[in-house]
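Here's a solo chain for you in structure tokens, the form predicted on its own.
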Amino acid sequence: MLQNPNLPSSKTSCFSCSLREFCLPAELEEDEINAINFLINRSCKTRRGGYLYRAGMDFQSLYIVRSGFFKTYVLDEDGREQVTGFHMPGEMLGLEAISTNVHTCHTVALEDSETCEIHFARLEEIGRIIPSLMHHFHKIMSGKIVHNHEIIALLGGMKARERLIALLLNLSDRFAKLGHSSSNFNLCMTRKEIGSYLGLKLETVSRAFSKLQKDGLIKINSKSVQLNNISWLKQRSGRYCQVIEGAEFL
């Protein structure tokens, strides 16, 4: 099920949006933000389990997560799902389609979510008038590429428990940047989806969670997770922490 384009859009301005610092350059003038307001369609709603877009669809827009949680995935040769990322408020979706004009992954909501839609052709037009805007988006795109490459390389050298710790620390850091608790948060994804992303079997993920809880390092209650000793978890991850904490996208 794709998002319904006829759902009502919010009239909230970029001026009052709490995620503005994640989406727009800080030095924009008031008239420049007013111009940007016209190219953004706000509150595109996607229900839990619904698709924001599918692989193979023509590329027209970028999306910034306003609320909720998304996963991106591709299908391997056998039709099995390979999760490529988890995305939360303030993060951008659709960047992978810019070079080919076709989306290369599926993007599905893990809970009821909202996004701001930015028509890419209009973004390029206004970017010629506001160079700092396009520079900001180029930085976001470059940052995503660099961090994804670094994380993939690092995860490949980690043991199962270290991979899970790295994911929990990454989510912790990203929740903290949004002003939420860094030690208590919900995991919207399933154990199977975590395993798909980390390259681990479901049983291995379950054992890793159980071992961390048995050691008193985390506490799990349904989908809620509590990190009891973040400093130790960071030490356990050692040299991986600097890259993991710096990643805006996973």
Second form
2 protein chains.
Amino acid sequence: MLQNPNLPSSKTSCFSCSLREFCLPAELEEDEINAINFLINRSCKTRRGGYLYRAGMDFQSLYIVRSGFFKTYVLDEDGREQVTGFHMPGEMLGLEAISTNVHTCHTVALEDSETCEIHFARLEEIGRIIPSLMHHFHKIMSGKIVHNHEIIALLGGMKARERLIALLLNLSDRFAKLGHSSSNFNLCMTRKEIGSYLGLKLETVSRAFSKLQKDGLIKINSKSVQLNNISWLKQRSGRYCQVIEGAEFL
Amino acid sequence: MLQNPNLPSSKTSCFSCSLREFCLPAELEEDEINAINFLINRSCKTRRGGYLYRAGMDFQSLYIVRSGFFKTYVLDEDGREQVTGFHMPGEMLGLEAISTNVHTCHTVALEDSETCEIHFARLEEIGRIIPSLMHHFHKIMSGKIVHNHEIIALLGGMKARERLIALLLNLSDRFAKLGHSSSNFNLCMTRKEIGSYLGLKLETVSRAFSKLQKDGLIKINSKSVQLNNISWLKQRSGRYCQVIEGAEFL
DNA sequence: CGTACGTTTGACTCTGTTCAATTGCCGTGG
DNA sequence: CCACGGCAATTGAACAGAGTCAAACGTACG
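To test you: the structure above is the form predicted on its own. What is the structure of the form predicted in complex with the DNA?
Zooming out: every chain and molecule, the one shown earlier first.
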């Protein structure tokens, strides 16, 4: 489901990578890209259920998802897992670890996945030579913060049904950006993982899905979802299902 | 309450600033600090209730709180405010705006405050010359992400009482780092703002405070709080008030 | 083929919300 | 100086949404 026909092969240079727009600024010269190529280890494969890194491990590298799907989570004091994100191709992983030089979350592949490994110290070095690369990296980090704010707003203010719609629309957008269908896709996480991410119990997630289906807004069959009318969902995602003038959210 | 006796005056150099450890890496030469001084505008004063910047404004500069207290918030589609953070001296503001070059949240002073303004483009330039400065900046951004994860975990998994305790302990730690009392301090935000931040209604916040006081864990009188036994609170912050072996959280 | 896991659904409980009334505090103006 | 209005905080009672517990079903995998 997540296999992009243009999937970059392990031998491909960043220059011809289909995800290049996510990782690199637009205006690079070819020799600059060659320099960047040099710092990337493209050979990182993680099988479904495998860990890319674990909380507590020393931090050395950032990762960019090339194919597949990851979740990140932290364990709270009771040892229960709190999902902090789902990650699709083009997204960067490991940024939280820069502050302490130790990874603070676990990152596990929800399907067979590939990543590019970027040695962080070398990224900082090359960033000095290629300012636009450094700036692009700052934008990526900042974007993470913005995204986190959106999740905080979601957890702070939305009801179960709205949270679910927000998640579905968010995934829809991200699939669309990768060239997949925005209205039909597979959820490769469990109800429990969705619930953990959205601050809900798995039963609540299940019930909310059923309700949305009964209302004709989505069609869902275990992992596969179909969004029946995305723009309508966007309008109706608002609290209490009032019609709200087209503000996109999350 | 927040006035630090060592408050940096508007004329002070970063070199002798009491907040230096928050903003700058440890191992700088004096001439490097002079270069950094050059990029900082120290004259930013914001009166209580005034805005440092607003969502939608063009992004040019980051800010570091020098004295006072800020809150940041976003407005959701209904125009209701969702508080995304409270900010004390030494903390950096504006990082969310790097990704789009536009501020995405409103930042308002909850008491008379001073900030250092840092022109971001110039920070990137000087960062190329002083790598440890650039690296320190990366750590600060990364730290924001970690902190956001903690809030997400709080909103996703904790009950009202635990959220409140977590907030109090978090403020306590931050006051302590600034050289203030960790057990007695003033909340300069309203119950409503606390509620918005913690994903609760103001009545729930008020009730939870009352309950904590009745249980002898805190003493609270409108804005002023006293934590009776911090380490005990830390242990008892856990879910359902079970005793949990000393894991710090948030 | 059987076990384990994920999902769905129902009935009941409980936490937090909503609505409303009351108190306390502070600044303004008579 | 006190009276008044406005805002924040507290508290109560009724209600709703999500959590908990439990049962039953489907599906994936060894």
